[in-house]
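This document opens with one chain alone, in structure tokens, the form predicted alone.
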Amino acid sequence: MLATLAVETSCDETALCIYTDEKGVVGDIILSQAKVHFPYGGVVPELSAREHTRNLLPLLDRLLKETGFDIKKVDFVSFTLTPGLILSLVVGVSFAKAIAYYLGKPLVPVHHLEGHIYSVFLEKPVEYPFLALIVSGGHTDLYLVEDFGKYVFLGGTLDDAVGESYDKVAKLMGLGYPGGPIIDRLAKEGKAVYNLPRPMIDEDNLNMSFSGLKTAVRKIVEDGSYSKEDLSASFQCAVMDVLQKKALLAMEKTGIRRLVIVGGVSANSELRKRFSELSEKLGFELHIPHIRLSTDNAQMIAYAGMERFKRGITAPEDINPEPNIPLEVFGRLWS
């Protein structure tokens, strides 16, 4: 039996997981920093790093007590190397290195987006090749996944990520943070009555843009009288139209009928409803992880780390975090 301790601190969730190749997830724990960043309407990097520093060791102690797992049985420590907020990554990588040094065990680096892609494998393996639509606070990308570690970038946002747009729009309307769940909830109570743009939706490529959509929302807000429910519904409808069109275009261009949708925004109820209906109507294979696995977590890092370790991939003791190594590059570097 192989066992790993996984560490995830790429943004504002502090997460740890103990995972074995026989039992799967032995135990995992996530501590959200939403309340810390709420007054600022977004993540403050310095505060995020401080909270990770404060909470990692107590969380590990709690995880070990709850699971009764002997940390000395860990065979390697897996951790998020890239991408993310550099200060948050520094804390997590330093913690992983300290634990690995104490145990005399190797380190296994994981790409955060790779972790998201393989979050669906924690529930059910997906046949290769497949398409991956990654939608989160920092990323909106389409990838062709040919095999583990073999990733081809197909297209993505040229400016704001989807989750970032949700947070910025929520801040414009004074809704609070994080914006995604709030807008999703308000959209259910409103109607898409505002004529908002769908940037790049008709272009014959797989790139996207959301900054213009955000600007259009700002103009409506600045004009004064508007319905938060209707504006939320209109914004969300525009976002989903773009994601839906680009995902279908990716299938058309590649001929692949298996789609994985991951990342924090994959927890969105309208996204799940739309793509589920579309999958049933058009007959393509759809995989979206459980909501708990959609957001940042250490289970996905543990799974990807286990796959890497079994392929003989480990990192030197002096490895340092990187804020943004593209997934396709990471796949070539660490293979």
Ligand code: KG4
The other form holds:
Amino acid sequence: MLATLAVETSCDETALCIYTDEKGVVGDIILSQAKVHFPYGGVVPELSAREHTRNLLPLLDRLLKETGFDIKKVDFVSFTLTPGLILSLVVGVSFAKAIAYYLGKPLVPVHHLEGHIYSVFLEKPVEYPFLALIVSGGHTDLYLVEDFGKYVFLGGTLDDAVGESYDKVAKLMGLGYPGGPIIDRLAKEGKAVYNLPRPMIDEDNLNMSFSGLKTAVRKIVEDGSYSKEDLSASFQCAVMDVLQKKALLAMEKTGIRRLVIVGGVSANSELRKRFSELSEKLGFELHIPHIRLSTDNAQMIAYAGMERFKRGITAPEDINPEPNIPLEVFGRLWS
Ligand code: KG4
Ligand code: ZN
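Got the form predicted alone; any chance of the form predicted in complex with this ligand too?
All chains and molecules follow, beginning with the one already shown.
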């Protein structure tokens, strides 16, 4: 049996997981910093790093007590190396290094987006090749996944990520942070009556753009009276139209009819509804993780770490975090 401790601190969630290849998830813990960042309408990097520093050790202590797991049984430490807020990554990577040093065990670096992709595998492995639509606070990308570690970039946003635009639009409307779940909820009570742009939707490529959409929302907010519910529904409808069109175009261009949708925005109820209706109608395979695994967590880092370790991939002891190694490049490192 192989066991790993996984550490995820790339943004505003402090997450740890103990995972074995025989039992799967033995225990996991996530501490959200949403309350800390709420007054600022977005993540404040210095506060995020400070919170990770404050919380990692007590969380590990709690996880070990709750699971009764003997930390000495850990065979390697998996951790998010990139991408993310550099200060937050530094805290997590230093923590992972310290634990690995104490145990005399290797370090296994994981790419945060690779973790998101493999969040669906925690429930059920997907057959290769497949398409991955990653929609998070920092990324909105389409990848062709040929095998574990073999990622081909197909296209993505040229400006704001979808989650980022949810958060910015919520901030514009004074709704607080994180904006995604708030807009998701409000949109259910509204109608998509505002005419908002769907940038790049008709272009025959897999690039996207969301900053113009945010600017259009800003104009409506600045013009005065508006319905928060209707504006939320209109914004969400525009976002989903673009994601849907580009995902279908990716299937058309590659001929692959297996799609996974991961990352924080995959928790969105409208996204889930639309894509499952579409997959039924058009007959393609769709995989979206459980909502708890859509947003940042350490289970996904543990799963990807286990896959890496089994392929003999470990990191040197002096490894340092990087704010943004592209996934397709990361897949080729240490292999
Ligand atoms: O994957 P994630 O937890 O962190 C990053 O890797 O960025 O994604 C966080 C993003 C935030 O922007 C948040 O507003 C968005 O996911 N999000 C949602 C929903 N839940 C979280 N967006 C739309 N609808 C949701 N229900
Ligand atoms: Zn994430």
